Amino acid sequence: MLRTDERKIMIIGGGIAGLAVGKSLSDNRIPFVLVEKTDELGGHSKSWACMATEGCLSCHGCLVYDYDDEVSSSQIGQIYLGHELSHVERSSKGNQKVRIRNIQNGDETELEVYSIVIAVGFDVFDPKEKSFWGYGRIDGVMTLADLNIIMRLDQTEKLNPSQKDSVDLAFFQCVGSRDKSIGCNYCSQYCCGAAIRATLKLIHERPEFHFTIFYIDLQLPGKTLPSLMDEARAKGVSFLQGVPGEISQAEDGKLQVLLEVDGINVAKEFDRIILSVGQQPPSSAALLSHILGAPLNEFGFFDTGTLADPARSAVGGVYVVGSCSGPATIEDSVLSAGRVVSAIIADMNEAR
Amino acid sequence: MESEYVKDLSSTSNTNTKSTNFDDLNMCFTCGQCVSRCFLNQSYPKINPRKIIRKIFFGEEQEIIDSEFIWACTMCARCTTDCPKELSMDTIIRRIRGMAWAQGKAPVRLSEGVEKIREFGNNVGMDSEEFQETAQWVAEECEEELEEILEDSSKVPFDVEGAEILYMPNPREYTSNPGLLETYLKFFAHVNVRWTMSSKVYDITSWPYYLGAHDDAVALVRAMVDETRRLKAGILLSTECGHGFKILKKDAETWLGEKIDFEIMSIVQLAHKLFKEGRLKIKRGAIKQSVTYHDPCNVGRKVGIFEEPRELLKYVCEDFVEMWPNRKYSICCGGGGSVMQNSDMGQKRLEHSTMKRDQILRTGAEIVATSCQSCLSQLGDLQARYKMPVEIKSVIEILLDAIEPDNTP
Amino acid sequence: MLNYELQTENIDYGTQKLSLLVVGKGLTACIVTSAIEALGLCAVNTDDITPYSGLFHSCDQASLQSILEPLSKASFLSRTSLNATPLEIAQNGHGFSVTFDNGLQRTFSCVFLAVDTLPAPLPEGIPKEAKVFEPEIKNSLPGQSICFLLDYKEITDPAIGLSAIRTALDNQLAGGESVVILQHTPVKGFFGESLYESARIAGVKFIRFGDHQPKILSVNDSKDAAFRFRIEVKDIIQNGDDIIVECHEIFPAINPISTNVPAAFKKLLSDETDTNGSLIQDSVHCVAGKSFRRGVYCVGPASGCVDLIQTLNAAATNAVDAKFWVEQIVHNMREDIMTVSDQCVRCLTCLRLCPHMAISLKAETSRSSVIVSSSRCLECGICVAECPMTALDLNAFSEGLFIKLLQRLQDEGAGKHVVVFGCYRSAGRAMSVVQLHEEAIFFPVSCAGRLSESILSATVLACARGVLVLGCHHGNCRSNNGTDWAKARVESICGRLNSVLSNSVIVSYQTLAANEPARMVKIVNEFVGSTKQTCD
């Protein structure tokens, strides 16, 4: 018959990494506890709009919302919203006894699990710190995250409020990625992708947008997103080596930017820049690496020891999964979410 | 995840592998971030700073050595604020000057300033009595008001032993522009600090550091930091000069190999600590007219000094305005790096400084202050040109002007 | 194809432990044996195994040694193999029935195809005499003046590129010289960005040309006699004449183009492989190399990925959902998930067109039948849709609702609704958040796949003023293809009353996910609006 492990799973973290690991621990019948500190669980992917045009383009968004009902609807796992850690009495052996915090009373819950799945996420880099760019200044310069939101909205008439026959829009790559000036000295994985899809769902619905993609190198494994940078390619969109490092204002409230094409310098103008801003370390690593012992590596992302073994952090019962342990795409995350149950279960396996 | 292997190799070859001056240039990634900062993009369509470094890479850099364009870069290293890879364009060109110069290939007013330099240690070719006696007529000239200030204050102190600062000129305020040393006394008047001027070593310019020439440039800096030892003065006070100042604060200690045991002050920082300490009394609000500040690459994105001339500023003029970009994002004015000294560059500087004066002019302010004598000629020499309806002042001068009355003890 | 169910023995899932299939013989092979070991299944190799990393591609010489070291040591490499190649693999039951080369027939709960890539030839336009980039060079590095050649023609993988440059930067620390050639420098992980670095640091030159190809020319008139190679190359950012690099190998790194997918995988997968018999994970939910086929998994090479660690990721995870397949799912089944009526005729539309494997024949001398496995049905309903005699029922369609919607209709009067069939995963959760036009009726459906002609046919003729379907875009379609054959039908359906109805009824389908309210709103607010034109 059905038989479910007693020993208990806690998962701190709700977005598509922990709930992928949620969905397939529920599946092999162990028993989990997932604590969410927002009110929703999904985290950053379910902020994701569709990228489909004729089809999809596989930017893996919707998986979030298979894994949110199967969690949600799973008869062995319990789910606390609104709540995050706050103290671990870890001991070698058994379970370990956590205390969870309801962050709008301050009530604290008392759980016993047996090992713990870090699954905390990453931030945004907010593109304020280089104000070069001139975002949160500049009308028109916006982020990736903010475009997001617009086309989540089908609001993408916004990006052409005066209804003009023709908008020239531009993609700013590696914004907050791979710039040793703020400690960030690494690729966010997911950004060429993104831009890439994004171009390609914005020329779909709105033929009068052409689109510029400034980037300093493309990243594009697998199958998928070579051959999406060809449409793109023949759609139009052109591919600028180069990331212009300055956005002005022209007199005629256009974004203004200084580069070099076929090695010349020219001034070009865009109606909207958009910011592909990169991954960070999540603001509760710090906190979390202290109430867990997980240390962090030198970019402040959860360190996971070796290539060979990038499920288990330092610290024995601890697992850590999806982008808290470096930037990844939604494809990444859920792959890494694999590896991390089938540890857990070799290790539970072991310990019987 | 990085592993143990790749960081034993990055820390080993930064320092095993650096067998030619431009091993550094390989960090560059062509990310291109520079390209769009230069304010010479326009001037110069077919260089750049990113291009300038993949020539040298590929082992063109005789083509970079014979460009005017590093005659026309200001040095502002602009472009590398905030590199990715942390490398910085002004050193980068300075390597390239030095190459030229090696050539034989230096503008010649400037090979001509370093020949002066070597025989007199100034940048103009003045001896010591002369010096002397053009500070103390430039004194003399302005005896009254200075004697109203602070009694004995016309008589120009030299060589002080043991004075609180050693005040560190440049040349233009004994020869082309006495109108700046007059300003710089009446300030030592006012705030009466104990304060000296060096009868042997009296230019704190740097033509040899223009040129790349770095022995000659570090022949200088040693003069001055010896002199302000010999004198046993606690403080070397630098004038309003970016890259003077610069030098001193930033280069001094590793070019010499030695930690400075004395302190290195802009005199605007002096005003801002006289003036938290209460022994500079300006009035607040003095000024009517708006004012803008312009930071000096040097003084500003190079040392760090934002805070200290806007805090003055903003205490004594009624409207203080912002351009931008500013401070650490500050546009060059186009006068920088030996460009207003460069004769070979004739009046070029002033058509490749557009940007600076649109800058300004968008501000809508009536007084541009800033704390560099060349950003000041560079400045007047701008609104000159595009006779543009505003008044250029050193912030030194601006809080002169708003001195309390009731200051003269 | 045909998946007789050949067996008939009555095996007891909750007791015995199935073994799972391992098809190949190579690193990838040893991987996924290894990872679904370490859950405590029971693998069963076609070949034995040697753990040769030769085709696979890592950056990372010190990961790939502690990732090779315990595989080298693992104790299925002593075991014995079936030493067979799978000719025909067959549904059964919840297994699958495999017959070998060498006549042996066995019984599998999974499969799993984990063969490793062949070596790409070169590409034309590269001098013969060239070598194309394999990480085992590193062994035999002659210390000269290397080129390595990437995103020639196509865009090399990053994994690959990453090994490349790992060689190159080797090369150069061992007294050579290396020159990359490239359009993107891959910085895949923190590894990523910090190799490119050390290798610049060394003196690894990096040459970034544009959209002129570079020029390889096989040589004998260098001033160095051993010099076999000129390139000439453009550099975007130098922007000057071209580049002359001479050197003594040129690697061109490119990626693999063909597997050693057995035949009868690529039968098994035969909609779901491109030309090289790789699996073509257009769909979201292929995730790792999970197919469409329940219990059917492609790691590796053969899902299109030379990336190790990412492998090692594939077969974990792959290993962990085989695990739920075989211990959990078969507890799960539900006898009332689909029916099958006396009208069946053994046509077998529906075996033909089951994208999961789920339908199978149970052959009997004198009258077979149909069998629908619950353990696979995904409850499309593409074969209810298509059956020709309709004998098929799907619960999860209720045909009750569907009587009631076309009762409302015919009440309410001609033209004054319009019908939205939804599915539930894109339509039915954006419905969650979403209030629709007034004059609108939502129908959620298990996939689109279930509207047939005659329902959509019935809804129009209970007076509907318009029909409109929402499927998943392809590619986040659960079942694969149940929203194109939607597609279709409404296509045929549109045809028809064009040339009956002359376009008093509106027909459309149109594709949404779960994460587009605002949009669905909009085509249905516009569907609603060109409706009512058509009617005026």
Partner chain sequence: MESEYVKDLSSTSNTNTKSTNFDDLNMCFTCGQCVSRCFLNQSYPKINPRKIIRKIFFGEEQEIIDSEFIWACTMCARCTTDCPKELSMDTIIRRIRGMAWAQGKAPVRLSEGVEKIREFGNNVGMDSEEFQETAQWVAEECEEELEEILEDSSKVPFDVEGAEILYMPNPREYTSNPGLLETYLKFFAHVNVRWTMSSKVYDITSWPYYLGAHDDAVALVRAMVDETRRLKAGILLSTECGHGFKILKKDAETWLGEKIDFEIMSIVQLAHKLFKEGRLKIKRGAIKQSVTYHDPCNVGRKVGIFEEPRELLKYVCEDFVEMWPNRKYSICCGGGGSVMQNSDMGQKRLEHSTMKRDQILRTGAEIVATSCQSCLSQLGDLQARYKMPVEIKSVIEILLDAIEPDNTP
Contents of the next structure:
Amino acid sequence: MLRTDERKIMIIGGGIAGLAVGKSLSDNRIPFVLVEKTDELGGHSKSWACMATEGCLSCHGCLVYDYDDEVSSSQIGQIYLGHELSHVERSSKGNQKVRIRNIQNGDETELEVYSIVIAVGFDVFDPKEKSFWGYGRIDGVMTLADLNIIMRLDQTEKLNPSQKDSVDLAFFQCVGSRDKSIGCNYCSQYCCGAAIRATLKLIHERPEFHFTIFYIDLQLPGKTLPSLMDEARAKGVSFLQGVPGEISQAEDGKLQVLLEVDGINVAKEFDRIILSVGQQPPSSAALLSHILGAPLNEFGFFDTGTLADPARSAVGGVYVVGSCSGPATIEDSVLSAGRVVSAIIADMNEAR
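Hand over the structure of the form predicted alone; the form predicted in complex with the partner chain is what we had up.
Partners and other molecules omitted; one chain follows.
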């Protein structure tokens, strides 16, 4: 039987998925060491605004703070901020000897762990690659991530600096997703729900806002999102299928977009355009794949083998959680953490 100090689990990545794994391990009294390359836990979820209006809209953004507190205060967890995995080798006992590197000074620490969980999340698509939409060049074009920061800081007046009685905003969905031309022919999962929740939150706070959501194919899993879409429609949100054309700045400062309606190009104007940027494989994936021997799939995310076993990589003792194996919502990442910890416990019991 493994002694408690022999079954320590290493978690690589301190975003919502890594934190959820750490919490579940702590709840099961399994020691862990969490390695995060930045100086803060939480990852992308930390920048996400709460979308609650009169009630909760199930965005799950608050979970990252709860999990951060629980993992940071765990008596059986170690946290290394500003570190990255640099080397792995199997020991004679079947455990894994690992080295982690301090990114700032290069110092290395050697540890022995029972297994490793990859939880390095995703990178955000850079919308500047789609230059015809003008991000970084045309005032008023922003990303969904930019919008969330504005909402989290309670600075929505920036979306209507002239205090107009009516403001037209548009979401462009699938920016960097469902796009064969850039090798991202997949759905980023979170964008549709995030855009709908944001419209409801903003309409609740700023009734002068009016929204149009341009989409390719709406993804509304579960019971919550279809009802939220119905609510958005009832509050005047327009849903238009199709990919808008180039964005240009009109003489009055508004953003002009060319749309094809019944085979005819029609110009429509908005005050603000929000690009719902997709999730891409993490930049660290290739190096980690080399160090761990864990393969990547055709898009560059970590390969989990089969849908029937999404927790395990092709390498024994190495598990994959959250969006580093493919685009995922916060809720998806938390659920996958539960699957990974269940798989770890099952493998531990089988090894006894």
